[in-house]
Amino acid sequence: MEKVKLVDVTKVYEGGVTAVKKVNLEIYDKEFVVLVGPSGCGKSTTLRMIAGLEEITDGKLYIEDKLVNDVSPKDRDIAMVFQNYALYPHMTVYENMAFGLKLRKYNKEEIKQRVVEAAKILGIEDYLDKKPRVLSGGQRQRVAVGRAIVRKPKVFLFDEPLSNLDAKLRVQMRTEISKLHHKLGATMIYVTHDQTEAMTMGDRIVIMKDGVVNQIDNPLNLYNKPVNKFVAGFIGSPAMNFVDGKIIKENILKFISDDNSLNIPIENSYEDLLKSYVDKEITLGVRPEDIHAAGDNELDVKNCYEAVLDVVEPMGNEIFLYFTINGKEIIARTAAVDPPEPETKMKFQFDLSKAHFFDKSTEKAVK
């Protein structure tokens, strides 16, 4: 059953500045939904139209069936989490936690037994008669999500929450989210910039840009079948490496930079995909992991490409590389096994087994 859905909703402000164009969207029962994008996409604003923080400009908007265009936020039976937690600085935690069940006229006890209940789900059932300045960035996270569960909304609202923290708190919290939305059985919708956050927390990730949502989908899907060169650019870390050049036909399909530089066949699977874009401009996608130090067997250093290290980047289990082709960076990732020193020059092969490819007008995946 579908908890929340947008049909064509969109956001114009004030000169006519459209901030949200036309989003149609479905959030399922116990769903956890992603919206992810650069700033200004549009990501914050649609989640504040939900919420009722932001009036509609045209479309509809329903919660379980109803229509919400016009209900009041504090009618709509969500709650939502903030950057900034926006707690109460004169009021203890048990206060803060409390008080929008107090302003709903619950009596004390019931009061008591969901806040209770909440502190004791999220660890901060010593912290109940503190004052949030007293506490840790980590801790008043805690506090914010315990007000938002004492609640028991049909939907919760997440508005980069964890922006504020350091990246180990920042890791430690969205774990603890994750847990929280299995534990709750919860619909949930988070809105964050941070690929990584996601990728490892969303059943479904709404990508955006510039209003405009570019795909939804599961996170193994965007990774492996993006639509377009923003989302494939968008998801992953290192971001893709893209290449401009054309498809030519000699005996085979092969992939040709634009100066010549690299020179790849094309895998066989690929060949019906592509027979309509030999001599035409193309846009070859290939991720950091799939390109590889080529050895110096036969084999191994056909179809190279020869580059000089420009900088050496030790991750601990891993490394990047980067060099460059036509004037663009290109990123290797490789295991942590005796690193190169920069201004090495060394052989590249591009799995192309594992490439994308894009229409070089349209930026559109080739399909």
The other form holds:
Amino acid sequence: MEKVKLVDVTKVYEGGVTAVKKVNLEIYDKEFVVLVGPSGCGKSTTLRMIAGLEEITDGKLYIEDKLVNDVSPKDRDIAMVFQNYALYPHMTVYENMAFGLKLRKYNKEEIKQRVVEAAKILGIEDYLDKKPRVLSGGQRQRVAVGRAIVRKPKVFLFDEPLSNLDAKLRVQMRTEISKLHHKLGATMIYVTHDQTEAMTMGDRIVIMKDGVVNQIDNPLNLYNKPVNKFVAGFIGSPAMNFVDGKIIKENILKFISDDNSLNIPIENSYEDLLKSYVDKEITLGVRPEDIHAAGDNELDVKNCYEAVLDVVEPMGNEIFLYFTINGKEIIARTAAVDPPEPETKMKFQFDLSKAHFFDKSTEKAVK
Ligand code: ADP
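Structure of the form predicted together with adenosine-5'-diphosphate (previous: the form predicted alone):
Then the entire complex follows, led off by the chain already shown.
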């Protein structure tokens, strides 16, 4: 059964901004679904409509099969964790966590039992009588999560909950929330602009752009089978490289870039896929890990492009190499050997066995 279902949900703000356009989405029991996309794509608005904090202009929203468009937030049985924690400064951690239960007239014993249980799960038992101001960012975020847990809601909603934390803590809280999801067996909907967060946490990911859902899929499918150029470029870091050009057929198919600098044979396996694109414009997409630095003495120096390195970024376990093809920046990602110096001339080999192709005008993946 779907826990949450959106049917053609649309939001037009006063003043006429259409923030969300006909979103259709089914979220199943115990699923962790991440809404991701660049700033302004409508992900928070979608989450806030699910929470009941924002009115739905058009479409239908169901929670456990019940139409809830007109049900107030407090009666939807959902709990939301915000980016800024939204803790009451004058209350202790215990009181903050207990507050929602008190409002709902739970008895004292039940409240205590739930708060202590949640505090144990989150490792904040020692702070229960402290005020939020003496806690670190990570501890405050745990309290905010604890306040949601004690309610035992049907659905947890998270709105960029880790954005205010430093990089290290963000990674730590990311795994903690994933663990929590498994431990509680809860349904969670999580909003972030960070594709790494989305990829590492989501069972399924909803990619939005300009208020429209572009693709809903599991992380690997998004990475390997993006439906369009936007998704292809959004998922993966560093981002996929794109080169405009066309497909030609000599005795085999080849990709030739617009500036003729790249002239690469295409694997036979793409023949069927690309035959209707012969002599037509197309965009080639190659992930950085599929562009290899080819040594001079390498036997196979086919498909090579010679370029001068602009920037070298040694990451420790790998190196990012930046170069330009006719004014267009290309990034290659290679194993960590001795990093070459910038301005070195190098040969790069494009491995098209995992290439992506996009229709140049529609930007849809060729399939
Ligand atoms: P995201 O969470 O993806 O950054 P939002 O859902 O916050 O995006 O916003 C989507 C669009 O709606 C943006 O263009 C934003 O400017 C607009 N918007 C958000 N909130 C309001 C509001 N209260 N009134 C008018 N426009 C809004």
